[in-house]
Each structure stands twice: as C-alpha cells, then as structure tokens.
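We begin with a single chain expressed as structure tokens, specifically the form predicted alone.
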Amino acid sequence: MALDIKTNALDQRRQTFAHIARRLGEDRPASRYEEATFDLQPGGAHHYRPTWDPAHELYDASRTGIVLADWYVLKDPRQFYYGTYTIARARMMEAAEKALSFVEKRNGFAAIAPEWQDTIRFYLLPLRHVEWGANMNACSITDLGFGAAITQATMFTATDRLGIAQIIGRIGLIAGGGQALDEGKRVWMDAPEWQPMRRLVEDSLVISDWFEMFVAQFLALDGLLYPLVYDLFDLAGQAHGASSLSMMTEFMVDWRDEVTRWIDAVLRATARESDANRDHLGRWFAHWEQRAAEALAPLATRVLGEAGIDALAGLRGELAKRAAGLGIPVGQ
C-alpha cells in the first residue's frame, strides 16, 4: 500500500501578540525583550487607590516631574529581561567567583604592602553600606517608577547593587574575616571622612521625586564614585602590590560598563522629549553632583593625599562632559 504524505505551510496572522504588533506592526516580528517589555505595567482601571498613597493610582505618571508621551521610549539597550539578564549575571558572577577563589587559596591580599592593606580595608569595606543604600534607590525607583521598560531594569540593577555589596564582603572575609567586616562598619559609622557619605546615602533615601532619585543615584553619585574606587584607588594601589584586588574588584568595573549603557540610554531618552524635562535634569544633576563630589572629597585626600582633590576635580570635568552629551543642561 502506498502512503502519499502531504504538508501544509500555514501563514500566521500576525507574528506577535496583539499589544506589540499595535506598537510595531503586524508584519514585524518582535524580539523577546519586547514582548516581556512593552505594556508588560497594567493600565487602565484600577480597583482602588493605594490607601498608603490615596492621592495617586497604584501605577500614576505623576509621581515624577518628568512627562513622557510614552514611558517605554525608556528601552534598555541591553535588552534585558529575566532569562538574558540571568544569564549574563551567572557568567559575570562564575568569573569574580573563581578571581576571589585564587586570591583566597594563594593568600594574595597578604602580597600587598601592610600600610595599603589598611587602606583598601578603610576605602573599600564601608562601601558595602553605600551598595546597601544604592539597592533600596533601586527598589524605590522600581516600586514608584512608571512603565516596565524602565522599572524592570532597576530591579535588575537593585539585585546587581546587592551582589556588589556581598562581593565587597566576600573581600572583607578575604582581608581579615569577620573582624574586618566588623571595622568597616564602625568606620562607617564613625570615621569623620566618611560622614558626608553617609548623610548622602541617608538623604538619597528620601528623595521624593522618583526620576530625580535615579539621576541622584545613577548618575551623579556613581558617576564619581566607580571611577574613583575602582579606577583611581585602584590604579594607586598597584604601586603597593595591589593587583590581586584589582581581580577582585573586576565585577564591579565590567558591571559599571554594562549598566552605564542603559543609564545614558535612559537620560537621553528623557532629555530628547522636552525642554522641561531637560530642565529638570539639569537641576537635579547640578544638585546631586556637588553633593557626591563634596561626599567623596575627604576619601579622595584620605587615600590619594594632595593629588585627590585635582583627581576628583577631572573626574567632575569628564561627568560634565558625560552629562551634557546626553542632552543635560550642565552648570545650572
């Protein structure tokens, strides 16, 4: 008996869901960052309003000065969603731990001069608690923020700020064990050059506006404080023998990269919309990064002497530059 096999092909009618091919079209297929993005945030009516905040809905534009047509103009140009961005944090997070892995097994921090063994131990530990902080930013801005383009972004980035913190003191253990850790809390509490970080970080907190917190946070004060830590700081300790904290502290430099991307991506964004936006800011940056630049000032000359003052001013110049090529008014 013979068997005459035959195939059909059939056409799909559209080749996304109904949400995104009315955003892209229906002959165009969309990737999977934008079908776990776009209008991922319900809309529409909502039950009731949050009785802990009764005078806005539970997902309300207006809880930020900044006015955009459409939210999700705010894309992460990483296009993370949770299986990308998993992905790429396993390998980031597989690399630092076999670099803090040889470290630990060939007692490397002990090859580094005693005196900046001190150092790295009073600039670098209490930095634990400044991740801290930046983790709570993140999940305010997430919890407040408006559109999923750019609150699922900074849920990813308030579990980065919390893995950084448990690298920082992983490296702690490495340099001392729990007794360091201990000590750079108590710098950190009680250390007078790094008391206007700490008021930073606490005022940083209560920033009610949640777009300003994200230029506080993202840009202003990360903007100086990564080159400063881990480029700077870093650079001068490889005169003491310091290269094995250089492998150590190498997440938070390819990370500092990868996310600078998105953060610019976001504030140009915003900037492009309106004058009034790029109004804001300007304001808020002009605000910010004297604050961070003021905080930051007494580690610089802690650990750099007299070159920290002139580092930290280049490292203001370069934000400037940074800032005003996103379309942000600089020197308001």
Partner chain sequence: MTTTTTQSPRAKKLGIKERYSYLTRGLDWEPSYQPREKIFPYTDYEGIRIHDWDKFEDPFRLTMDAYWKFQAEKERRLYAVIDSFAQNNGQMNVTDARYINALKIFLTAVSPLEYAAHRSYAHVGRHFDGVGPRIACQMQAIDELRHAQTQIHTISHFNKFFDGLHDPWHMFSRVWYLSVPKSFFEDAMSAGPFEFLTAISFSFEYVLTSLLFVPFMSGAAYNGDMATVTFGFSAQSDESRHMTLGLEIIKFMLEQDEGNVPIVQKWIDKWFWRGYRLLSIVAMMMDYMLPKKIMSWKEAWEIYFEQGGGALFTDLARYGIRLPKYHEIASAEKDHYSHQAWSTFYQYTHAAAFHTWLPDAGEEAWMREKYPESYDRLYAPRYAHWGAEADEGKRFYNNGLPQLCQVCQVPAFFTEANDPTRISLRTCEHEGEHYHFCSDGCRDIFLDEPEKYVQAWLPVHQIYQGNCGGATVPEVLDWYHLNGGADNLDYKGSPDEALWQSWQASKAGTGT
Given for the second form:
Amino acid sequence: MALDIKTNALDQRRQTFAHIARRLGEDRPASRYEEATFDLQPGGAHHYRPTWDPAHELYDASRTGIVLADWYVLKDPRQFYYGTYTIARARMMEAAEKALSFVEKRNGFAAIAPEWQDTIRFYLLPLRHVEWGANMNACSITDLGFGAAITQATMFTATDRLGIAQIIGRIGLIAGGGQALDEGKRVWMDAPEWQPMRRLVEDSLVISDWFEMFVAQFLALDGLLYPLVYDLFDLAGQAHGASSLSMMTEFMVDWRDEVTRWIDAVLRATARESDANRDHLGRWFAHWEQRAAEALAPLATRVLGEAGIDALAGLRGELAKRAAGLGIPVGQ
Amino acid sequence: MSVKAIGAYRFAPADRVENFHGNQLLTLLWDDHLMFAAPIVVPVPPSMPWSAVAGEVLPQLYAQHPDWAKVDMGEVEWTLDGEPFEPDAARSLAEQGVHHKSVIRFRTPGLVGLAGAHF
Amino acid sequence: MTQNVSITLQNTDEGRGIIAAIMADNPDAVANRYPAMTKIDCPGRLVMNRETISTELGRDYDLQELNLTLVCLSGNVDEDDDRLLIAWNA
Amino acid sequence: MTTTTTQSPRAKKLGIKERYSYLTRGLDWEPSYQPREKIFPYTDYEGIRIHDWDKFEDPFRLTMDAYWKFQAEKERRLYAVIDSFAQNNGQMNVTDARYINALKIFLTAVSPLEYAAHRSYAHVGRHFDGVGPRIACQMQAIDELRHAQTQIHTISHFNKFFDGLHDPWHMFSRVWYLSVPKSFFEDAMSAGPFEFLTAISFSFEYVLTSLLFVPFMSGAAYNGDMATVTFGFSAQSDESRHMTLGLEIIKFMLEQDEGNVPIVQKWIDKWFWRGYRLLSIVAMMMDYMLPKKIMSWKEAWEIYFEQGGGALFTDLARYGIRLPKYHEIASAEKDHYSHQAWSTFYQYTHAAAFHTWLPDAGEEAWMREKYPESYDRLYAPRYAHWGAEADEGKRFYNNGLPQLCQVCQVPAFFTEANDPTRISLRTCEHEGEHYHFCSDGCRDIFLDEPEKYVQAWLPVHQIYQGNCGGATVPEVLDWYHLNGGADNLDYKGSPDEALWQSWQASKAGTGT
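Output the form predicted together with its partner chain next; the form predicted alone has already been displayed.
Every component of the complex follows; first up is the chain already shown.
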C-alpha cells in the first residue's frame, strides 16, 4: 500500500483541469466550488438561434445592460455548489421541522393573542405569493443570465424561495388549516393593503433586463421586506405572545443573513467594474426601492400602526447606506 | 414546412460558398471501400481541372487502400450528384457542373474491397 | 398481450429489502440481477406497499425514500402515502 | 388525558396529495396588473393548445423540505465515496486503463449536456403557465446542475492521472465529434417549451437514456469504477423523477386537445431519431470501451427500446400516438451500429481526445457471440487488416475529413438499412444551397425546419472556412487544446498505457 501511494504521488500528471489552472494562474489543487463553477456555460459558436428569442444567441451577454469583462467575477462567497447548497439547506430545514412540529404539538400558535393571530394571517400568509414571484424571478435570471457563477446561485435562490413559500404555507396550515391559506390568497388578490405589492410583484415578473430584475427583487424589494416582516413585525409580535411564530420563521432570518453576503458580493463586483454599470445599478435601485417602499407602506401601517411609516423610513435609510457601501450611486 | 418562431427567423446559411475563400466543397465517396468510414469532403477551387482531382486529390486520400494501386481510371464508374458522370480530364470542375457541395460517388468495377467485406 | 412495467433498484441493503417486498407483493414479478442493480419486470402493473417494505427493513419506511434507491422505471406512476403503483393503461 | 384543541381550526394530518396541493398548487394566482401572455409569452407559438393547466399531475409530489432532505443525503453518500475512492487510489483498481476512455467521452460529451439541461429546464421552469409542470421543471433544473457538478467532481480525480480529460469545457465547443451532443441539445433548447419537453423529458429521458445510463453505470461497477457507478446511480434516482415528468407532460398535451396529437407525434419522430443518432457514440462505448462487458448494444436496444419502448407506445396508442417513424431502421441497424461507430473513431482518433484500439481475442469472441449476423462477416476482417498494418508500423488513419450530416452532425458512416455494405448518404437543395444527410430521418428533420439547420456550425466546414485555428491538423488540434501524442492516437503506445503498465508492475512488486 505504501508503495502504491508513492507511485500515485509520482505519477500525478496534473492537479486540476486546464481551464481552472488558467484562472488560478497555475496548476494547483482547486476547490470543489471552483471546479463546479468556472466556465461551465459553453462559449464558442452556438448552432441555432432560439425560436423564442431569435434576436439573441442561446447564451448571450447582451441580454442585460451590465457589462463585465469576465462574468466569473460574480463568485458566490458562500462557495455553494449543489452539494454544499443542499446539505446546508437540509440542516436549516431540519431545525425548521423541529420548530414547526414543536409549535404544532404544543399548539403554540393558539397561545398568541387572538387579534395578533389575525394580524399574522393577514401579513404573513400572502407573502408566500411574494416568495413565489421571487422564485419566478430567480428562475428567470437562471434562464437568461450570463455565466455559471451567477446563474447557479440564482438557481439555488429559486428553490430557496419555493421552500420559503412552503414554510409559510405550513405555518398557515398550523395557523388555520387550508382555509387560512385560501383566505391568505383572497387577501393577496383583493385586500387594498396588498394591491400595491401584488402590482409590484407582477411588474417585476416582466422586467426585460435580467440584471435589473436582480436589483429589483433581491436588493430593493427583499432589502426592505425581510427586515420589516422578520425583524420589525416579529418584534412587535413579542408583545402579543408570538414567540412561537419567531421559532417558525427562524429559517427566513438565517437565510436572509446568509444570502445577503452573496447579493452584496455580486453587486459590489458589478459596480466596481465601470461607471456605466454603476449608472445602471443606481437608476434601477432608485426606481425599484421607491416602488418597494410604496408597496410596503400600507402593510407597515396595518401591522405597526402609525409607527409603521417611521419604521419603514428607518429601513430605507439603512438600505440606502448598504447600497452606497456597495458602490451603487444612491440619489441625494 | 418552416420553423415556428416567436419572431422573424431567417439567418444566412453557415456554409455559403463565399465563406470558403475561393474554394468550394467537394464530397467524395468510393463505394465498396468501407475502410474509409464516411464520404470525404475536400475544399477545392472550382477552376481545378479534373486531372488534378484524379491525379492528386484522390490518391492522397485513398492510396492507403491496397485496392487503390489496382484502380484503372478508365474503368471507374462516376456519378455526380446522383447522375452518371463522365469527367473530362482537361476541363475544370466548374465547367463540368461540379458545384459547391457536389457529391462525386464512384465505384471501381472488380474492386470491391478486402475479404469480401466491402472494406 | 400485457406489456411489462419495470423498476430498477440499486443493490444496496435498502434496495434488497425493497426488492424482497416487491417480490412478495407481486407474484408475477421477475427479478433480473445485474452488477450493482436489479431490474424487476412485471406484466401490466406493479405495486410497492409501504407496510411490506417497512416489515422487510424492520423500520418505518417513507415511500419518498425511494428517491435514494431508484435507478429507473417504466410505466405510469401513482403515489400516495401507503403505496406506489406503476402501471400501463392507468 | 386526551388532548383536545378547540382554539384554532387545526387541520387533521394531511395526506401527501392534499398537502402537496396546498403547498404548491395554491401558490399561483391569476395576474391582473400584467397580462398573462406577457408573463408567459412562450406557450402559444408552437401551436399546442392547453385548456386547463391544473390537469397536469406531478406524480412524485415533492416539496422542498423533502427535496433538500433526500438530496442532501444522496450528496453525503456520494461525496463520501468520491473522497474514499481518491484516498484509496481507486483509479488503480479499474479493470484496465482503456476503460478510462469511456470516461473521457462522458466528461466531454455528456457532462456539458447536463449543464445545458440545467439552464434549459430553468427556462421552461419559469415559463410554463401551470404550477405543476413549472415546479417539476425547476426541480429538474437544479438536479441537472447536480449531475454536471458531481460528474466533474468524480472525474476530476481521473484527470489527475490520465490524459484527455484536462480541458472539457473548452473542447465541448470546438472538437468536431462534440458538436454531435452540442447541436443535439442546442436544437432542443432553441425550440419552444413544449417541443423541448417532448425532446428531452420524453424522447430522450424516457425513451432513450436508460440505454446510456443503466448499462453504462452497471458497466462501471463491473469494471471496478465505484466512483462513477455511485454518481451514475445517484443521478439515475433523480432521472426517474425526470422520466416521469416526461411521460406526464406527453399525456397532458395529448389529453388537453386533439389538435396536439399530430404536433406531438411529429416531435416524437424527430427527437427519437435525433436521440438515436446521438447514442451511436454510446453504442460504441458499451461494446468496445468497457473491458468487462455487461450487455451488448444490440441487447440493450432490444430490452430498453424494443421491449420497454414497445410497452410505452402500446400504452400511448389510446391517444393516437404510434411508434416513432424509422424505429424499424434503428432496429435494423442494431447489428452494425457500434461497429461502424468504432471503425470511424478508430481511423479519426488522431483528431480525438481519447484513444482507440482493436479488440483483443477475448473481446472478439464476445462480439462473435453477441453479433453472429454481422461480426465475422463484416467487422472482424477490418480489424484483422488494420491489426496487420499496425504491426508493420502503419497504423491506419484516414487522411481526409469526413462529410458530416447537416442535422445530427455525425460523420455519414451509417449504411443502408437493407445493405450494410453501402453508405447511406442523402442530399437536398434548399434555396439554392445543397445539404447532405446520413439518413432519411435526418433529411426529414431538415426539410421540416430548414431555417434552423442552415445555421448549423459543422466542424469540418468550419475548419475549411479557416475558423478553427488553421488549415493543418496540428493547428486545429492546438485550437482544440488537444495535446498531440498524449490525448490522441492509439491506446497502444500512449502515455496512459505506459502509466497503467507501471502501476501493474508496482502492484506485482508489492504482491511478492
């Protein structure tokens, strides 16, 4: 055996694939993330134009106004490839399962003050439709985006958002069975407080530049919605005995913290490259952040009362600071 | 029939003759000699005389086969794009109707490859 | 003539239990063994019962765990909590 | 004490169907701020009529919690095997280093298709109107990414020792024979969503891929490659879900509108033939590249297409669907397919990133047994002649570049179904240009959509246009990133062979 290992060491012809070595600048052992990501999207000539978009090639960088010399600068700081991604999510889901079954078994939802239970059903259950819209947008970016680095991360995000929509669905089942979900959808479709949000989500689905979609969904909308719902609404719920809800939405809080690192890395690398990119990002952010704030205002007011508008303004300030920190010009 | 597409869907053919820098493509197929697994395609100027095809192009491609040395050029049965063809050694390909992507398929009577396997 | 449906499973410990359960519940099934996998053919339809598999494995089996052992199948699939059915003319 | 609850209307434990329905189907809504056709712009132009998207049944009903749980478990098991294979130098324990050449084809030809499938299932996973097919397609989209990545991670270890694996993504878009898989998948990706699913989910995954994965993976196990068999089977467990999507989507289209039947039939005809031609490479891998053989291409064709496919199409007959056009040609070719493919690569292996060789005596005996109709009569004499030439130092390489089929892009090496000694070559003229094909099947496909196939990037023609690095073979090989003298040529005399023999010698040394 010892001899085998020695032979092996002598005979190893190369440490990694040539395309990885070219990127690393030398032939040295590469990480699984690097081997799973770099240059996976085919270059070279394509055979046929898509019948669904004859103006472009199948993979075509000109589907967005953003220009990058190398699309693999959009690396994922989490270094997620399929294996690390699913194992991370399975672990988070295991914790979520425990929380859901704990609350269900102990009938924890019933311990929340009844009027706040109504409030939760009103603000939380329609969010599964927002998540479903986010799923479609992430999927759209995976479809039209350029380079495996960004499109694999958006694929993971697409299934994340479906998963979160289903966690909300399960909270709904605990909080009132199928009827609660049906009612949540009715609210989503008809309640005046939800209509600006539904309009925003539907408008986001038809954004033609996929990078603009990225900014609209992940920075502008999520950047305000997640802290509003999972931090501020949750905090307000504590006064009404809603700690069981906090347990059940822990997944979303952890997820947001994790995914923010990736979103920020993508935007920072994009902004860094050129004035033209910064102009695009600044314009898109200004537009969609305004829309998101308008869409969230009626919900903030409904849940937090008069304090809602101030709370939202505070979140907007923090988001603007975050965007500016990423190199995105934020309008004065 | 034509493609169903969401918008106008017409693109220039990838292999128009003008893309070949003065050459045109010629496909050659020697029947009963499956040692050459598929028809062979070569770029040739349309002005090339048949004598150059017979004297240079074909031997360069096929001389590895033991049958090639036995081929009597006068006996070869040629077809051009599916029709019987009697090449004129002195005239050019273009003058004899050999166009871009023409197929010249031929058999050599009495020479049917090795081991009775058309190989 | 009744056409075969088929299911192919990995030759793992779980796979062996599932194969045994299928063979017990489907008298017409035929198991073809290959390196690392077993292909079971059965005329018309084949049923996998959660309970039989649980008995074979000595633990509570969730049919969705089949995901870990399945290699290939042929036929229309219908799954509920207690059984998975593969059939033609479903 | 009995626990009772009166406070909230607690639901009784939901069954899998009901639970799935609440958690997924309920997510969608009828948009009112944007027109539906703007959100879903691609489901109309192919002519398929869908009246009720809710009728689509997803038979496995996976929700993301279960998906993450099972997939993570699969990944843990797989990477444990990959790690231990590397640590134990598993590459030294395969049956023979010739086997590695099958992995070279796999990594350069199949893994990139997994990636392409990932992106194109994301496309349809976004754009189908119905929730059911959308989620099924999205799960497939992420699964296909998994397959590309697990294949890279498994084969990465082999790349450290063997040639021909070092630059797969670069090669995929350039090397001549890799345009066969590339054009196949790009044909499907560039089609509308319904044709795409008919092509890949049904015709390829359901009807044909068992032929690729099942015997090949079983073959990997038989040849001592535990890493490959593990990723292969792990992928197949996802594949079963994908195949089921393929069958469900076909039934869905056929049940929704009678007008869909002829469209679907035409697609089945096209994609059966396109997929079958792609599998010529697999036929050769099965019969020639596995040192220990599981089953012949012919047997696999009989089990998986003639019997398995036969049962499937009998079942679909109630919708008015028949077996794919030219299936009888495919069955007639089963005695010849692998041999003709191997003969072709044998003579063009100077321009390929894998090795070829002549079968040894034991393998020839197997061929004779499996192919009594054809082997001794047509193929053994070839190998005898080539063997004798090679022994004299004149290993045969073809000096010319082959005519490629305009549609499948395989060199036109196939013979007439009724005469295995005559090359099948078909031609047509379209708008003043001439096009050549390997078969009636491929010509029919062209004639149905000529605007598509006139765009084909045919490697041989591209070389002659000067777009592939230069006019000489060495220049083209450089452009391919193919290391001449190492990646290509006969196995005999290759660095791979020398390495393998040194391992065998060192093992023999430790044994005594």
